[in-house]
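Only one chain is shown below, in structure tokens, and it's the form predicted on its own.
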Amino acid sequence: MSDFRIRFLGTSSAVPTRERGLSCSVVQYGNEVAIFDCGEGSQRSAIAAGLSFSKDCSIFVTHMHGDHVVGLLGLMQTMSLYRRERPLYVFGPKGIVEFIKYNHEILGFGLTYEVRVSVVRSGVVFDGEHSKYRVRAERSLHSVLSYAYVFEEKDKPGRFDPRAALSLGVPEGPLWSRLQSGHAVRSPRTGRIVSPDQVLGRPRRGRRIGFSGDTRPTKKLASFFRGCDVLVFDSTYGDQNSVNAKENFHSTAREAAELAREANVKQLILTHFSARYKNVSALVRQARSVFPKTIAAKDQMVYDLSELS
């Protein structure tokens, strides 16, 4: 896959910021979009970072606190407004359906597109018959009801080995296409069948990222987190407002780097960041105390995972 990255449109908490807009994150997959958290004014973003309204596109809702779906309304009359035709399909916890039923009611505005909505439970949230990837979530601990979610790629196949191929007495073409796509061919030279198994080597795993929403660390997400190669966690917080941190149902990034390590994830990305931060450097170090492997997210920066294997 030479296209998949996550492009980080809104990185503060419930107050934006000058830098930072509220809680919104996209994963390009190749030509789909699964967006997580739409927090108000993730349409403006999503214009800035020059994203297609028009590809497949998921939308996944961690819980229903402003910050984190209100957006969600002005991103769909912009979707309709750009003209797209293909189906939205919207993911969240209970109350989802009919807070965009109501406000789409209220708001009168019309749509070009199908709208479907469903409400997610813990396990697969979506799983196309078409898409190379799936949607996993589990509840977190936050003061209402909240869900993580993993994006995880469907596993690939392995290497082609060409050299295999020639020997079998398949030529270079069509045929190798399809023994890279898992189908079983006829050698043109020996008339045998051949089956991927013997050109292909062993299956690699896809790709996961985590994503928490707001959450305090528990057990089940680090559990649920497990091998991600990339995590990215609330960190709202850091060490002189843990107590903040526990009363609100958020994270320090200290805890978020705990978990992370307990997690054996590949990379923590923080974010969520209180407005109290005009500089978040001081939890970023807090974290790599922990965990080496922490990076900041910041609005419109994007992370590259196309070179991971």
Given for the second form:
There are 2 protein chains.
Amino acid sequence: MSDFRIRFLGTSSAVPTRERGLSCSVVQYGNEVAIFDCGEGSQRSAIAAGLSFSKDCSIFVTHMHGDHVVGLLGLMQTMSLYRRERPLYVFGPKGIVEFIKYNHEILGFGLTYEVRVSVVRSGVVFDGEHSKYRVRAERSLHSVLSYAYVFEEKDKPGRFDPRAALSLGVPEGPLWSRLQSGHAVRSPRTGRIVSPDQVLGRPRRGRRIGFSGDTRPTKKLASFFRGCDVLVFDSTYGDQNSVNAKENFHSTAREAAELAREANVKQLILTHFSARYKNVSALVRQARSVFPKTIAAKDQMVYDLSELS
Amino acid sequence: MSDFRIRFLGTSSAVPTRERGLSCSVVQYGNEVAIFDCGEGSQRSAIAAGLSFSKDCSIFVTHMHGDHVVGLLGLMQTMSLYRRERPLYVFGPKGIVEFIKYNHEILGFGLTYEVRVSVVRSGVVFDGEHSKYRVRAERSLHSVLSYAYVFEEKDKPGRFDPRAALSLGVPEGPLWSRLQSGHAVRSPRTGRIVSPDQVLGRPRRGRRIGFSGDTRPTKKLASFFRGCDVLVFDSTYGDQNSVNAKENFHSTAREAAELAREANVKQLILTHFSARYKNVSALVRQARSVFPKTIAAKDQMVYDLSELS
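Now show the form predicted in complex with another copy of the chain, given that the preceding structure was the form predicted on its own.
Below: every chain and molecule of the assembly, starting with the one above.
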């Protein structure tokens, strides 16, 4: 089982605190890295975590507010200082192209690699041929154009059944590998064609992680996140500030939990806490009263998915 | 004596480390704040230091490299979240206007205060009518257009001599205050005019702090910094990397010390260390062999000038 984890690099809303940096969550999946939002300070947090700047990497920006995107500039510059060679893929709402283009011109950082920037729309936004995951986007509801994302491990072939293979006359060896990788083979004993579906269980559905970005809870998002293994959701406020949540187009911890329940996810992780909360345990309690499988993110926290089925 | 101190918010070169953020030095002078460079993470460092975001504040950018200027965006946004009302003055080389204009448009942060941005040239760049300091700029020598700055406390009137006042027939009381603030008064005893220069010593020269930004050492800078009380100088490299210093238009600690000696400053503070140095004590030793009054900056270090004459 290869590595599959979420690493939280920044979990504060709007302004950083001593303990929490601005929004940034990283999915490490095998040798690939997917970054969701990149607030100021993300590169420093990544350096503290010992993350590599040279791996296959795509960055998904939920919306064009400074606290979610300014960290891109330093990260891109530092990747150059580390002599990155692979292209960097950046996805985000309208404005992302200009943001990178103008700042690249004005700040004149000479890039050692290609940056491929794409404006997203709802649907599949990333599905690299050699990549083992794809990312879907859906409109969320914030004060500006904003998107939520789902990181989706590609489906894996079903489990191989050695006894079925033997009974069909296919001996252990190279022919098993062919079958496991989805190719039909001819049985040396019977001379008949054996197809993969005769020896493989049902394809295993890829695991999924939802990232809400800044948003009100919506029916559309509950549907978008349905069946996610993990949901990382805006939890800017507690119950006592539910009015602020509405006014500022954010969610309370309780609203995040209600959506998690409706979407039937396995694990809810609260993040993007208002700087007013020195301690978020009350928010976690409020959420758990609705959806018990809730935890709070904190900077440098790692959530391991490799043990999930 | 009012507060007069330098607070180092970021002391790393190019990339941040666990211990050092990107370039930012703050002069706190009474109720005024002058910020020299504003690399990514400056606002978080300022928050950790408990600095106010509402005071009279001017920001001086040495050059338009991301690691010296990107932090402006988050700082400006956070000042708005804190409902700043006073105008913010920003000074920097060509590009500073566009940098703020484009990012303000793309990131759409609604400012609660006015931002007055000026492109600097050599000479006095800031001399506010109600401000107790001025700032001069001079061209430095980096890979892009760059400036060094001197923060200059305005000259203060000479010390008041009570005995001289009494002997000229001016009794203690309101008339002394008038004389101390530079106004002539009439002696109630002699009926004669007493002028301030009869009772005040020579005007006291304001204290000065030089900030080099990223630069090679130059004759012009040695002249510009002549007689500074404190000089904060580029010390990216140690002796063993003097070739890198030349190639990348930076200085070694030793070169900083040679310039400090030539400029006859009182105190040299090394900063902007390459991330390769986990420990900068060797650099300090190299500098002290040339200029003994040398110390190394570190993040959150405070250098107090209020005790200097």
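Residue numbers count along the first chain shown, from 1. What you see is a predicted model, and the numbers here were worked out from it, not measured in a lab.
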| query | finding |
| --- | --- |
| Residue pair Gly71, Gly201: same rigid group between the two forms | no |
